[in-house]
Amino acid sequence: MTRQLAPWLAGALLLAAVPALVESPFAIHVCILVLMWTALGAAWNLLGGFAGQVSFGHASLFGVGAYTTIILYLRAGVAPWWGMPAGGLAAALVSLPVGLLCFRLRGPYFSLATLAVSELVKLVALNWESVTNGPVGYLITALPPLRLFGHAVDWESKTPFYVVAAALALAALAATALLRRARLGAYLVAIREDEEAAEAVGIDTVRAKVLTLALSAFVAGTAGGFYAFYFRYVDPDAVLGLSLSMEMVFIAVVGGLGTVGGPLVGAVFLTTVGEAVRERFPSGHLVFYGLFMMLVIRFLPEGIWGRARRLATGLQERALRHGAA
């Protein structure tokens, strides 16, 4: 239990240090998008990388989860902190019957059909204009005042949001941990390899990926949430485009499909590599993940963490046989 728990506690205390080792308010800004991007990653993977199921429409989920948040703040009054959760309730309340509907295709036409709903919400946030606002979308000027232990959050100030974003990555790549445990996690892997063979033992396919996209979708939705926290601004192309569901995907692909530690590692690369690419080539960042995401396929289909554990592995082996002999 121990030896379990000893690489959490040691990332946890490593994200603690963060804002004490780091003192660019840029820096602070980029390690806030890597922790974001990690938990949307994560959520896509739990999908994508577990049940094999690939998915183009989960920005549709972020954007759920976004305008619920800001929604509530501004019309009800309702903090950002509360907001978030109930974001990521509301797009676990969305996929329930998407998934019911999608989950009967199978292949591309699974993936087509989750771009579709995901084209289709994004119409829907620029004609409902009395709930939306349509395209102009809402704007947040001012965030509720917050104390803790005494002393009033400074929210002009990055390391509020730095130990919220830290909080959803965290609990993120501990829901993908426990579900590569539990039997659904069993499940998944075994409608990945072979549908037609889990349903032929008796796995409920239907139940099991629509569990799996309502707990994906809980993680997204909060991950919306905290963006329209953090950015205090949310339109249809901010938070309902396709270039966000297709970096989803590429940091999970990155990092290694149906792996723990994956969406993090995809995460610090794509982000901080993309950013530096995004300050260069405003508009060619996409174009650079495109080509990166070829190669990564070519060369590295297990992705980066996946390489990394192999490799790992075959040391110690080695090292076995070593001391074996």
Contents of the next structure:
Amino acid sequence: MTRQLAPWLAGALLLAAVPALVESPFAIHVCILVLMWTALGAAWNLLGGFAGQVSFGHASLFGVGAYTTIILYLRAGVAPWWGMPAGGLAAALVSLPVGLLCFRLRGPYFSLATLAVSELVKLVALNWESVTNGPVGYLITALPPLRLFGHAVDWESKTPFYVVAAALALAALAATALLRRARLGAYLVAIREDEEAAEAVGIDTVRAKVLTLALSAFVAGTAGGFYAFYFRYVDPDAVLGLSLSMEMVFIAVVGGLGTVGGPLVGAVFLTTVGEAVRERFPSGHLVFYGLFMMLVIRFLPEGIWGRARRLATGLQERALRHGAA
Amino acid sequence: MALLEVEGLTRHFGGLRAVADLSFALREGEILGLIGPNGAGKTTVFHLVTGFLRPSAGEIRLAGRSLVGLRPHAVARRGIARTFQIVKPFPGLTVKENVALAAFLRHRARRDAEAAAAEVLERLELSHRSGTLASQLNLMDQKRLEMAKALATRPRVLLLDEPMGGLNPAEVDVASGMVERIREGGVAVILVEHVMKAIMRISDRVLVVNQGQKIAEGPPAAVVQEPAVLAAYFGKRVA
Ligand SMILES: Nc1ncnc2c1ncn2[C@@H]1O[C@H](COP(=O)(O)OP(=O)(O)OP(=O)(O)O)[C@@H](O)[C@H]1O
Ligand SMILES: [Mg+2]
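Alternate state requested, the form predicted in complex with its partner chain (shown: the form predicted alone):
Then the entire complex follows, led off by the chain already shown.
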């Protein structure tokens, strides 16, 4: 038990130390992005990595969360830190009918259906002006005051957002680790391996997939809420674009499908290498993501994290053998 | 009342009647052989009973309760397990993980499911392969694993689709013994098999189908003498 908890404690301590060690607001900003992407990659990985259900539409779940958070704040005065989980819930609710519809389809047909649904969501956001403000979207000019431990939180500093993003990423990774050990996690692996064989041994495959999608949607929607909170700006292109969906796939694949730590590695990769490419080729970055993913799938199918883990276990075993000899 | 009752079961594929107005019953503790030439509709019957296909018409009851319209996982929960003619393991998982997944149907906790899986593997003499990836088993062990998964769901009725196809005579004997022991454990079995030696040896009754229809039913020794069976079965296979 302690051996399992140790890496988590170390990770949490390291995360907690960052704001004290890092001065530059830009560096903290990069850390915040990495953590947000970690949560999003983990959300996608729950469904795509464990259950093998490749979604190209996760941006819509992120977007629903972002819109929910910002609309609740600007129209009803609900503070964004309450709006974030509300955004997660909204995304989970939206995901239920979508899942029941799309999970009737298998393999590439499922993926295409998620793509269609997310384009539909974007169209709704563009055209349902009374609720979404159409293409203009929403802008937060001032965040509500908040006092914690007797101090007023400074919304101009990046530190409070860093703390929220770190909590979000840790929660998403912990949810992944828990799912992996739970019966549902085992069911998802069965579904990924052979869906008919899974049904034959009594696994309700539709229910398992719908539940997992809802969990995945909750994480993605909460991350969307965080986006609205941090960037204070939401419009259809920013939170519902296809590239967002692709970036989530990219993170999970590069980091390692169905692994716990993979999304963190993938997120670091995306925010560094991915960003650099994006700056140089503003319109071509999706092509780069596609090519790079193909290379990873061909030469490193277990992802960076998966490969590193296997190497580490191999070394450990060799060390043990040498120690015993 | 029979354990499993099938009445007027029919399934069309476009213009083809793969199963046509088929009725039969399976009694508690019985081994029923289901035979017929290639394409006779045997596998389709299994798909219909287990909810992988919907009947075009007809009724299927387990212990008096209808199964028609249930999805496969619900049929498994009611107590009918099946194997697939072309085996369907979870290839990337070990033998033990494969069977434990099936045992989850009756056990909530992972530890209980794993204990139940170990027990089934012991019974099917597959324990020594527990840690092997399912994709790396030889044919005999693949067939065993297929049976182990089905048994781990603790069925009342077990549908075996050619569990001996491709095995050598010695392996067929082992597999036959295994099926008999499963029956002794209180599970009723429907055995689809082309290996006549096994059918003759272990079936209590045999049901012969051709082009989706029942052409004979009765004790194995009597059934294989019937002219209709000889014509349909051997006529087609030898010609
Ligand atoms: N999904 C399907 N769509 C169309 N036709 C099908 C389908 N499944 C089976 N058939 C046809 O139904 C008939 C019965 O097939 P089935 O697989 O049940 O035969 P079988 O008795 O199991 O044969 P075998 O001994 O070769 O396994 C065949 O003519 C087959 O081609
Ligand atoms: Mg068949």
